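Single chain ahead, written as structure tokens, the form predicted alone.
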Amino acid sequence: MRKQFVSTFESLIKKDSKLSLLLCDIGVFGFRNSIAKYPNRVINIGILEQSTIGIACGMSRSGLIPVVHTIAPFLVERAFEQIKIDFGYHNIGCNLVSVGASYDYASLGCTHHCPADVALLKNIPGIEILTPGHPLEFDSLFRQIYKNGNPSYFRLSEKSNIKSNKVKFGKANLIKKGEKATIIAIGPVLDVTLQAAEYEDVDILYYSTIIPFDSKALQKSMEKKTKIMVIEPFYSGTISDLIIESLNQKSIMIKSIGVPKEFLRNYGLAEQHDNAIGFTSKNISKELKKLIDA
């Protein structure tokens, strides 16, 4: 995804004069071409994150369109505060785009970490959250909304689905259709829930973006029935209240499949992690099964 979005930039900055990228000494390699071509509006602030989105929010406010970029748990996490008060508070646009999270970069250990990112912006009022699965979800995405003028999120995975899926923003794709339960597969892990309810009579909404959040394709397949599972590529559990206030306190099991609440100590690749916390289509098959027989 992060070749995408080199490319996806190098060719929207040529046509569009407000577009602009502040880096924080992570992917300077990969946007080399656009520093040399666009020095003035293609900057590389260094390891300040803070100040790099403060430093947005003047561009922001200037009329630029600013596209920030980092990985996730310095760019979410390091400056949460400033993306809340100079982004969410005035109300301005600005493009967030991260690499990382969750325990992509797991060699590196939980200081690389991010799985709370989800849980963390989406308490920020007007905040848009994009969780693309394909490189060419991510394309369409980024073009539908870049400049919309709305503080957006989009967290690029180093997974990537094998197909891409035709995605509109704040719209949910019904890939699987079935009585007994719904699934709702986020981003990058709809390779693995397919593969684990291949044979089984559910539902599956895929959704890329998570806030706005798509209530009606969510109420359309629950109409007759009471189970969910969440398979989501973060902590377990972040999109809960997404789901109850669209149901409007319909009666429900929800059953969450994602990263545990626990810092993930050991190193190694992410693979490693997917089999030590279950997240695996032979896992969450079982777990499948429990929910529909209950």
Given for the second form:
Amino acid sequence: MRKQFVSTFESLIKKDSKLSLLLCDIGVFGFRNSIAKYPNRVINIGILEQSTIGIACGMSRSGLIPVVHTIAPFLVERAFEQIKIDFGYHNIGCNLVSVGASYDYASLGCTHHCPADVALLKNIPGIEILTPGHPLEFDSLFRQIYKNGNPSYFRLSEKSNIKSNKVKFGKANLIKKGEKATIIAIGPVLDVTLQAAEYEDVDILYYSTIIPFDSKALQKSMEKKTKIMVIEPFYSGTISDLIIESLNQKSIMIKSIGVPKEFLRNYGLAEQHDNAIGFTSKNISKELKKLIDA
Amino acid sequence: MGNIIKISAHKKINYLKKEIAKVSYSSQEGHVPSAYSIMDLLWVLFKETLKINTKNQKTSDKFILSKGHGSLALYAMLLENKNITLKEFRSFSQYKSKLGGHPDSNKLPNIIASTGSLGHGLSISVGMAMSSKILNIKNKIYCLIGDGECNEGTIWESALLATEHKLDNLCCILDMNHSGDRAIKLLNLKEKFLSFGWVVKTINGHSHKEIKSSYKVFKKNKPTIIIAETIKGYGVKMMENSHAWHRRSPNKEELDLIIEELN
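Since the structure above is the form predicted alone, I would like to see how the form predicted together with its partner chain looks, so please show that one next.
The next block holds the full complex; its first chain is the one shown before.
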């Protein structure tokens, strides 16, 4: 997805004289061509994420369209108050693009993990949160909204689904139809969800935008159902409130499979962590059967 | 002639200070001494320095009050410049007022940045100064910070960046009223900023003559900082350099004494 980010950006900056990019000393090699071609607007600011967000705010206030890029924990957790005030409270546009979703950088340890990003950012009124599951989906979503004047967070992952979907900002895709339950799959976990539910009579709703949340798609899917399984590539339970709000007062059963709220102190590969915390088609399938039979 | 202007300005500033005291009394809100500390700095900035292009705001000079708790001084200058009415000024901190304890840029076009949490305004100003260079706009960006605010890491991050990007269109005004001394004494500030590559000018922050000449100090390829030595609560003896008054509003008896002194 990171390569797609570079190529999407390179294509857009050719035509858009307002587009600019601030790197926090991450992705510098990838963006070397843009840095060489547009040195005034594509800048390696340095390792100072909080001020970088402030600078992006100043650029946005001056009429530019800033993009800020670095690893998720430094972009979101370190600079959270800057995002909240400089973009949320100011109510102005910026594109925040992270890499290293959840434990993508497993071997680097917990300082570089960030399963809390969406849970944190969704507390900022007015922010848009996008979780593309494929490089082409990032390309499409970024082009749709990068200059809409709102603060937007694009969560890029090292993982990707094999096929892309035709995604529309703020809309969920109905991938599979069924009657026993609805599964919500978010971003790059669609493939594992499809494997797990291959033989089950369930709806699969695919969300590449978390906020604004497509409540209508969920309401329609849940018209005759009461059971929901959520496959979340971030902290388990992150979107439970969005589901409950969408299904206003309807009694439902929710089972969430996501990242548990604990420090994942082992290293290795992201796939090893997937196995350890039950983020596998086998485990999801088992939990889905339990939910359907409950 | 100079003295006449000075006396006239002094009277007007005292009028604004009285309005600040009155609105703080009626609302029982506001950081009055912080506002008094920067009134002279803002007076000279708004009356004699900022170039405003009403036809194309993008090319106007910009002012960001990073120490947002000095908001009453900013609102007083907006009142003086007729950007807001006296009625609006007197609505300070009321439920539907445009004027809160800290400035909100969504409420008034003259407020460039919403501040209050310290350490944000200078980064935003650096971004605006960089943007002016990118967009080839020949304006100046002024940002006022406090000495306590210099505890924040983002001030020093921004200090590094302003030099790195040769922001000679940026002027930072440091309200050095020493209110932060009780936590960290900022020793050798001039040397600190000089070592960061800034042009540094130290002035008496209540001398209009010194303030005015310092606002013209811009040197090619370097950002400027004016270290303005000020007195917190300047002009009202009971408030001057008193920590107890930081966010205290006067009662009726104190208001009468303040007004009498400012008269």
